[in-house]
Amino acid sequence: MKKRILIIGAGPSGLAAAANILEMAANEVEVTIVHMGHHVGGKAASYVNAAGEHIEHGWHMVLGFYTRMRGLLARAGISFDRAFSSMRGQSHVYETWSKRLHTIDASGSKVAFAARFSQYDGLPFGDRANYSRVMADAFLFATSGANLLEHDDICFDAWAQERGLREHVTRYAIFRVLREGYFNFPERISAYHALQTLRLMSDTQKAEAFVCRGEWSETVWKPVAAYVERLGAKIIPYTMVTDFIYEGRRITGLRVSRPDPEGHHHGASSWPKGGIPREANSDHALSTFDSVISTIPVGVLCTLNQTDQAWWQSPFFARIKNLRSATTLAMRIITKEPVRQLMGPVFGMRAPLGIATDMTGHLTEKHGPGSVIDFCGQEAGFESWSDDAIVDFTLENYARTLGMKPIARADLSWLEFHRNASNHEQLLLCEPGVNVFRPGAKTPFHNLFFAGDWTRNDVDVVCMEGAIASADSASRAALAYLSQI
């Protein structure tokens, strides 16, 4: 008889792990995923909804380095360059000292990634040259074969200036790209996190930044989806989980509740150990399961068995509880005419949507006329501002940055602002001594395991390649745990 596994989330981890399990043991196992909502992607979805409005839970670019990605994509049969446009190298940061717009450009170049900002003609000529030995210095360690785990008690700012870094630099526009720009955080990330950046993009190749042609969820993880349903997967929407349910130290049951497609709650019910009975779902019967592969962002993980003080009281429990995530906005404007179009992002803005990227010449789909330019930033210091108030700064301070005519809604077709404050699209704050609060696959239950861009894996940076490094440690150690039962 076949061993069951239930992947709960249909994000970059999920299917990621379920295409790893089937790949690798189609004939051993049973793979089913359920999720809360209808689309799949997780956080790295973006759809058009049933009222034509653009869904968005970030801005994402796919880097260089991200090879686990491409590999799922194309054993999923997705083209990649079909799929992604390259960026070509190009990239733009606005200094307010200067109150200008500095481009970097290092299109056909294989120099080092961080070489490229060695001769940045935004900083005055003593700080370029200060900045440039710092990084150079910090690439080099990055690089070496360093324990660069050492370094995650203190901030990357602080880091650098005890390598000779004049404070003031820190302030400038092209120190914060990495954290800003690269992996949007908004406070003061850790050096491990900020050098281990640094050398998972190690050249220009694997620094190179892609955009995607299409709606995320429509041109990547459908597909992926429908290649794990190919592979023997069952994909059940529209359950969300609310609890685990244990004995001793095996998962034994989840309690769910089953938003409806209008957005409607039902009761909470149990699926006594770990079978959903056949009326949750009429078209996915499930039995019992054997292990749990849960994929859940760590914001939610920290809502579920609240009233269980044994679950959040255990030092491993208790130690996730010390992770922070941070609410990301995202923005996508059409204007009615064509506006300067710049190739690359814009970093350094004013926050809080504080990175631009023109999408008119990366979009398959036509959108008329005008230009289509997608924006991404953080709540953090900007929590009382109003949506509105949050748009009009934004539509203006755009503008003036790229030394155009102001902005007006009134020269917009086209107007979307997200909010992800939901604790489900969140992004985890890679502050300074996060690490040893970050789980790794395995938890206490034999049974039960971990993936997501927010817990321990072989990339280790909280982007979609991090989460499918997560889902390959997960998946491999829930069918190492099948082979001993």
The other form holds:
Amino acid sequence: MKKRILIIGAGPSGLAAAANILEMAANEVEVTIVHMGHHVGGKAASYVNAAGEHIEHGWHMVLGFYTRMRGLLARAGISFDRAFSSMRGQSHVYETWSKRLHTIDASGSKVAFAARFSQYDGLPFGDRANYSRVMADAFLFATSGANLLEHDDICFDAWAQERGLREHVTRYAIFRVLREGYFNFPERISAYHALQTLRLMSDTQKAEAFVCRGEWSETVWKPVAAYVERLGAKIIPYTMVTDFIYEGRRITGLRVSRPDPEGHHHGASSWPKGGIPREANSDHALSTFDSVISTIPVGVLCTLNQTDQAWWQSPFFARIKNLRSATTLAMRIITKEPVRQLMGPVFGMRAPLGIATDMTGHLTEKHGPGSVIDFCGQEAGFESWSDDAIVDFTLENYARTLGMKPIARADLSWLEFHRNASNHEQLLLCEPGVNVFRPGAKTPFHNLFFAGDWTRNDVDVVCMEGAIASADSASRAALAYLSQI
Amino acid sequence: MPLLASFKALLFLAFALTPLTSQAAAYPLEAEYEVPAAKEVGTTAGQLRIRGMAGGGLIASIRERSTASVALEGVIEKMFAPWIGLRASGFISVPFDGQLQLISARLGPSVHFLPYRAVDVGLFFDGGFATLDLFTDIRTAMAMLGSGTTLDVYVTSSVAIHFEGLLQGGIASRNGDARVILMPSLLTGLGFVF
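Having displayed the form predicted alone, please output the structure of the form predicted in complex with its partner chain.
Okay, now the whole complex, with that chain kicking things off.
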């Protein structure tokens, strides 16, 4: 009789875990995936709803070092080149001191990049030399094989200042890019995360950024889900876990209920903040499994087993309560007329939507003569601002950044703004000291394993590749457990 | 009474308008985008310090009279801690009248006593090799030791005026004789620090 694994969540880690398990042991294991939305992809989902609206949980890039993800896509039969478009090593940084946009061209070899960066005019000469020297030191340290984890309890600003970076240099946008890229702005980022990122992006190929040519769910996650279904997995949508049921050190069941699709207007909006509405009388228990892999985001995990004091007072779960998340924001605009086109993302714009990417040339589907621009960021500091205030501020700010005439709403043919406020859409903050509280794949329950970008894994920075790496650990651990029972 | 009424009206307006004016939301992260003026000066950990100096020196050989020459030195120094660095120096003397010419390359530790300050003093000890009269037929190679004291006066975060007193010494073989070569020098120049 086949052993049964239940995977909670159909995001990158849930789908990757299912694929791993079935590729390794399809004859011995049955896999069922339950997820609470109607689109696969979790926080990396984006899709066009029935009304033709683009729904974005957060704009995503694929970086050159995402080898596990590329492997998963290849196994699922997805052509990377067809699904993704390269940004050719280009990015742009807006510096407030110069009031200009400065381009970074990271294509070619490390030496070519270093030579080009020496002519970069985004920093005054003395500060550029100071920044370059400290970042070169950081890069050499990160790639030296040193134990970077020892540097998790300090923010990267302080780490760099200890190595001679002048305090005011930390305020330039080019130094802030890592914090913004991880949605840790205005929070600080752990030196471990920054150094681990430098290690992962240690050459220009590994640092090359790609964007999806279409909607993520249609282009990437649905074909991956179809692949795991072909391997034998069963995927059940609209199933929300509310509690783990356990006996001793074994999970014996899950309390689940069906979220009310009206709660997010059948996919036309985000789930509401503070709790997902459930359909009446839909609560029931699931117990048809031998092992569980939970890819539930940490924000949601902390809402489960609410009345179980013993659960949340146990040392393992008590520490998870210390983890914090950021509310991501996403916006897409389509202009009636084309605007100044730039290859690669623009960093350094004013929060809350501080990163903008011109997607016009990358998307397979054409959207008229105008430009398609995606913005992303996070909400911290702007919780009291209305959606309209954020949108208007961002439009004005983007035009000013690019040196264009102001963009009015009348200049747009499309505008979608998403405030991903519900817990399952939030992104882990990689602040200093965070790793002490992040669990790995194993839990105190012998048959419960954790995966997701917020858990410790071989990549260990918050990204899709991290989520997929966490699935590797969780699926290996789950199979090892099942082989013993 | 009209005066009192006006005063009350003013008070009322002041209180009534306060909430209205505070509703205009200020941008909450203004300070995050300001780049303050550079204020850090001084020697710190991690710094790379490059300087070029010129000055004068006396080259002396025991049993011979000393001769004056122009001294030129270039130094690259890497700070491993705020107080301790490693410096690599290249030195060349330009004699006035065809006297001994010393060229040396040395490496050694440096100590800084006043890091994080606009004025810093330090000591260094180094060693390497040198040549005497490299561009003549009687060129001689020898080992060379050096030691000295430094004074840095920071003009900006990146630029410092550097003063250095340096004594180099070695033993050269000349015409079958061992000759002790000493060269004290005083140098000053500009340093670029980053």
